[in-house]
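Single chain ahead, by itself, as structure tokens, in the form predicted alone.
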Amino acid sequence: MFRVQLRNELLKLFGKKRTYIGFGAFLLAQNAMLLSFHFSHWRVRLEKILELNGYPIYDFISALTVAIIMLFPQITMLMPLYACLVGGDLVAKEYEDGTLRMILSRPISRFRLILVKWCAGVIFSIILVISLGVMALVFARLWFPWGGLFVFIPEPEHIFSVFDSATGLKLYMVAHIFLSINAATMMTIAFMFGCFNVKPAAATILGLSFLLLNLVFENLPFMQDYRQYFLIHHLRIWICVFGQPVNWMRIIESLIVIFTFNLTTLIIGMIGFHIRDIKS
């Protein structure tokens, strides 16, 4: 029955037009960035960095490198927005539409209902990230040649790495596994707020506000020594994949923190929904 309920929840989720807003925004943003990459002088700085370190320019100004560059602004600005939008809608929208009481009249516990909806949100998050990565790579390949991967992130991870095309593609796919975890975490934050008596828009805004406050406080000069206490720091594990060597201890530590955070957030949402008076 859980599988049937999850299937129905997914049909309901992907039957809404607003679910596809994020996919359309990624499509427009990536093509706009590719146009600016192609017709501007953005590559001059990268070429200088590669030349100074003795690497051939045309081997690494490639589709893989451009795809990674395109991911950063979208992951920072767009992915949290659309993950929180769906997370805030999953429960709060049902209450706003007046269908929640009808659903709970069936022989299903509140905990199970929340779990089914959360699983549907996780699946959406994974599909969103896969779509983001595939679109970035496909569109970048239309404008740039296939070649090696160059990753340069001075702050805060201090990464300078070059890879051949085969290794670069593998790391690109591994990074999207961690990005899926990030998107699911962002969705879970808004989902928790949506389990309480708030409007869908309020749940989305609260989720985004939590992430934004983490980002702001982490970048304050006097908070540099406390970065490990902020969620955003741990969500950057997808960048650590490109380190040489890979800091696996940092990745494992952050995965434990993210898992614990998601579990705690989900339990809080379940408790809030369980004690909530749906009839009022």
Second form
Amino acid sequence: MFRVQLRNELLKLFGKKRTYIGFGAFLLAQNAMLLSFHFSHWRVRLEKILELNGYPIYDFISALTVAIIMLFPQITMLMPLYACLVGGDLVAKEYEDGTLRMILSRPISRFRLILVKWCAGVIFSIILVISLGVMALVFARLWFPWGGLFVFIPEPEHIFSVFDSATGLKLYMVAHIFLSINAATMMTIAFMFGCFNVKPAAATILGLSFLLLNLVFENLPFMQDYRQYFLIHHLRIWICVFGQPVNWMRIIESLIVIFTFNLTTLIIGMIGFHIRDIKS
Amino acid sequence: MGTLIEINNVCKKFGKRVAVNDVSFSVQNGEIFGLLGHNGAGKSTIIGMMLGQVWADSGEIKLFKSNIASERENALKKVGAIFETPAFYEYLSAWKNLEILSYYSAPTPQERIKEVIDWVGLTGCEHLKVKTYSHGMRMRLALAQALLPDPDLLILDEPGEGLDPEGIAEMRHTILRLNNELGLTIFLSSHFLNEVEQLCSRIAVLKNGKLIFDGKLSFIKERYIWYRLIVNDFQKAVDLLKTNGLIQEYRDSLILPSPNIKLPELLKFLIHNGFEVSEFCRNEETLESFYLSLMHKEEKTNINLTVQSN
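Can I get the form predicted in complex with its partner chain as well, since the one above is the form predicted alone?
First the chain shown before, then all remaining chains and molecules of the complex.
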């Protein structure tokens, strides 16, 4: 039954046009970035960094390198927006539309309903990130040759790494596993707000505000020593996979924090949903 | 004849506002039960509590002997519900909507979905998107989703809202069919007193969250026999009749004689006191007149009128 209920939730989710806004936005953003990368000084700067460090330019100005560069603005700006949009909609939109009352006149428990919806949200987050990664690589390949991967992230992770194309592709895929976890976490925050008596837009805005405040506080100069207390710090594990050597302890620690955070958020949402009155 | 719905001393507050105040009643198997009340009287709150969507502050609600708060699955297994404005996934077909909703109850075979679509008369339109449906078709679809789990009890919250006279007549006909052909117990809340009078065997009336009447419709008609009295000075006549304990109540040109008062004696009394009686006849009590008289009474009188009849 759970499997069929989950399938039906996905059917509802992917039957809506607004679900695809995120995918469309990624498509446009990636092509716009590729154009600017191709015709701006961005590329020259990257070539200079590689040259100064003694690496051959043409091996590393590749589809993989460009795909990684394209990920940053999308992950900072677009991914939270679309993950929160869907997360905020899952419960709150059904309440607003009145379909939640129809569902809750049936013998399904509120906890089970929330669990099914959350699982659907997680699957959406995974699909969103996979699409983002595949689209970025495919479009980058249309403009740039296949080659090694060069990753340069000065702050805050201090990463300067080069990989051959096979290792680069493998790491690119591993990074997307962690990005899926990030998207699911962002979705879960908005989902939790949506479980309370709020409008879908309010749940999305609250989710985004939570993430934004995290980012702002983490970057305050006097908070440098307390970074590990902010969720955003832990959501950067996808970058850590490009470190040489990989700091697995940091990754495991952050994964535990993210897992605990998601569990807590989900439980708060479930309790909030359980105790509230569903009225027209 | 078993009890399907038991509501015992239920109270519910929204903030400081009392929505439902110590309400108790029960519904028997096979009945068509009507819940009446003004806007904000607490009808939808009671239905919400019956379906486990609104939590009662105190009291107990049982459906099929199972407590809705602690045994939700058992309580709602054989229940179908339709709301005032049925909401569906507009971008999906009626069939997909039914499939999705059915799986919140139990696995439902495709044949059953086909059967209910046939029953409500939507065959041929089941694969159209719901956004193309008219209000009447939506109501039929709402009925179809309520019938999917093969219910024994159907809860209808303001079922005739937004329907034209033809739609209302069709709805009445359908409710009677559901009760007669499928043997369903029907619990409905409505503003349409005429429809309730034609459909229901028993009613409960709420006023400001309080139950002010619970009884059989036949009981109302037998218990409250009003008479039309046309005299030269109605007010003076009723004042005199009331002072002498000959009538219980009066309104407009109607009087309700006190129990055990013989009508010829009452008439003789009026004539003896110099009144010119030009008309005196029995006035059939309608649900509307009964309901309005309940609504216009003072709170104190209403409590006295609360009747528990089986």
